[in-house]
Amino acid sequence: MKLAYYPGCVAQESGRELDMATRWVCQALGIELVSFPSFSCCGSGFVDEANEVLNVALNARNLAIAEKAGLDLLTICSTCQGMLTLANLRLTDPKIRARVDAALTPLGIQYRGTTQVKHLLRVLTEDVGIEKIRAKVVRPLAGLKVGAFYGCHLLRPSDEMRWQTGEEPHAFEDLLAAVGADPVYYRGRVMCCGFPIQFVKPETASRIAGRQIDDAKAHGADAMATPCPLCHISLDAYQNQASKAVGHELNMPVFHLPQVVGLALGATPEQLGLPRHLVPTGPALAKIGTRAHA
């Protein structure tokens, strides 16, 4: 399998461990990642709110780059997945398509709409397949109770994302079970992490994140895992603020999606960038008989 790799912004900077883990897992599963340095930001949270057509054009350019190479596009960020998928859908509107084509033509770029956008979670569960991943497990995550945290943009709006329901998804839990972990079901797993308002109303954002972590913990989770780097920022990097907002320590390790898979496939914590997390993952790693070096 060969895919155009769209890491997004966070995985190239503050969340480099996500990129590390993705590359390790894809290599272990025989997925060839083709990098395109000319990819640009998906514009979410900034460009899309200021100028929808400009944001669609921005993502049409990204899609056209992968399209020219004859490749589908792999994302590892739920927000990027949402922006790129919605761009494909918006471009079915003749008026928007005409404006975008007019912007891209002077750049020598042609968008045809043939490239599919695939999040890593969907590639692992559908293209690689649950059974193939199960067969490659060398370190089962037995005894580790993990609460998946989907976030917003991977599932919603459901009529446009056209995947699993935004209320009762199961792909991440299916994957967790395949690598030997015990999936934890809780209401907060499909709720917002608070990131969209982190820089406008930080106290409210912290309460939202703290509420979701508390929910996972109340249902027995030893750790959480998310397919979105922005959710990871809210749940891991800002967990100290979330603890203050809810009035008690949370101490919840939070993994990126490929880190959970990588651990089961035999990667070391260092290969997956686990020492980079702000909330120590040691208590969760101890459950599966391993540890990270400082």
Given for the second form:
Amino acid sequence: MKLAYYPGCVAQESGRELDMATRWVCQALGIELVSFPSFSCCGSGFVDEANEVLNVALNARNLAIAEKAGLDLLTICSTCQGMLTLANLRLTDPKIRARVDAALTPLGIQYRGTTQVKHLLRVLTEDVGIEKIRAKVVRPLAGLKVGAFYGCHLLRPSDEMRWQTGEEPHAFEDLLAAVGADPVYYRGRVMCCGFPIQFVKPETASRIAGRQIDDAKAHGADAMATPCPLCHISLDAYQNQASKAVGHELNMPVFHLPQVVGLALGATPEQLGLPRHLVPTGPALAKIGTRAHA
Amino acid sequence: MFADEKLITVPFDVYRYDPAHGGEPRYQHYELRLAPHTPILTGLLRIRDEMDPTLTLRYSCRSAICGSCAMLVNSKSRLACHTPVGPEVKEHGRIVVDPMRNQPILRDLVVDQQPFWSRYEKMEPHLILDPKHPMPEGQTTAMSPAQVERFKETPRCISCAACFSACPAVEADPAFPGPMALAKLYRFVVDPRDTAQTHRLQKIQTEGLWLCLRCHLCTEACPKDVRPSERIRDLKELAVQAQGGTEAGSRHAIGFLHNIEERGTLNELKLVRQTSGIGGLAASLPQGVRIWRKKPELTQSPPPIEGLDQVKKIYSTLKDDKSEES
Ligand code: SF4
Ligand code: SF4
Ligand code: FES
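Switching conditions: you have the form predicted on its own, so give me the form predicted together with its partner chain.
So here's everything in the complex, that chain up top.
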């Protein structure tokens, strides 16, 4: 399998461990990643709020780059997934299409609308397949209770994302079970991480993050795992603030999606960038009989 | 009922609480034999009529019109008269029914909707004809189909508060007006007969517009496809275009827009400075240093993308392209 790799901004900057883990897992599963240094940011939902058509046009350019190479596009971020999928959808509106074409055609960019946008979670569960992954597990995450945390834009609006239901998905939990972990079901798994208002009202953002972490904890989770690096910032990098907001220490290790898969397929914690996390993943790793060196 | 439809056993666990008579909240278990397409409300009314006359719930039309029967069905905000038992039993093995969230519980499944309505009233949900800003020349109180099209979803709202119950911003912050109130506000902002757009947008920018998380949980919960999260997005764009970066929220959206124009990719540090100013940057310094110790890339500027000139040209063509004809 060969895909146009769209890492998104965070995985190339502060969330580099996500990029490391993605590359490791894709190599282990025989997925070839083709990089395009010409990809621009998906707009992260913020550009959409300032100028919808501009946001669609920028993403149409990204989609056209993959289309020209004859590849579908792999995302590793719930928000990138949402924004690029929405661009595909909004381009079917003739009024938006005309304004986007007015900007792209003079640049020689033509997008026919054929690029499929696939998040890594979908590629793993649908294209590679749960069974193939199960067969490759060398270090089952036995005994580790993991709360999946989806990230809004991978799921909703569900009639536009056209994947699982917007409130009761199960792909991530199925994958966790396949690598030997015990998936934990809790309400917070489909809720918001608070990230979008981190710079508008930090205390509210942290209260929201803290609530979801607390919920996972109350349902017995030893760790959480997310397919979205923005959620990871909220849940891991800002977890100290979330702890303050809820009034007690949360101490919840939070993995990126490919890190849990990578661990089960035999990667070392260092190869997956686990020492880069703010909340130490050591206690979770100890449960599966491994440890990080940092 | 279809005569040959097989009946299934439907286990209900219903939230019971009666503060007037003391006692702790609890779940009461009931079982009924029902056809899978039976609405949950019908099940609850059978429980009340045949098994337990003390069960208290609010309903009226039984046809998804009046908006009074919203409650939590297996933790999702739903109209009980509009949600069949079959799929819920299939997915969860039982039906757990709770009162809606984000509103005080009065008794059993009945909540006090005051928080929902008081936020709605703050939106001044009526046409304002400001004598200082008369309607544009030629505009009459009759609207063209194109004008009505701009807010075709909003009048479908039946004020059931399912969106309000599902909203994490409402849950976390009393300053947030909630999805339905904002969707209604949007409707007045784009109504050509209303002449208080400037006042409405200024007011809402400081009163919670930018606290919406765009999580789309409201749109998922809404039984009438009002799509509040999308109307809130529209409101934000209108506010940014009409009034620029007056608030942290609009500054962040505009900052993000400019940020990408420069290199095609996000410069995390610079964005924080644009949104929060130097003061805000200083305030977030300790947190930044904590993160930077583990993730030193935070302070490095990403290299510009290839083909940045294309991105810049797209910007220059569309930067001032207004979202909607007004
Ligand atoms: S999109 Fe906004 S209004 Fe809707 S549920 Fe989420 S936070 Fe609330
Ligand atoms: S917007 Fe939808 S969910 Fe919200 S009150 Fe109106 S009909 Fe109910
Ligand atoms: S009873 Fe009227 S909407 Fe359900």
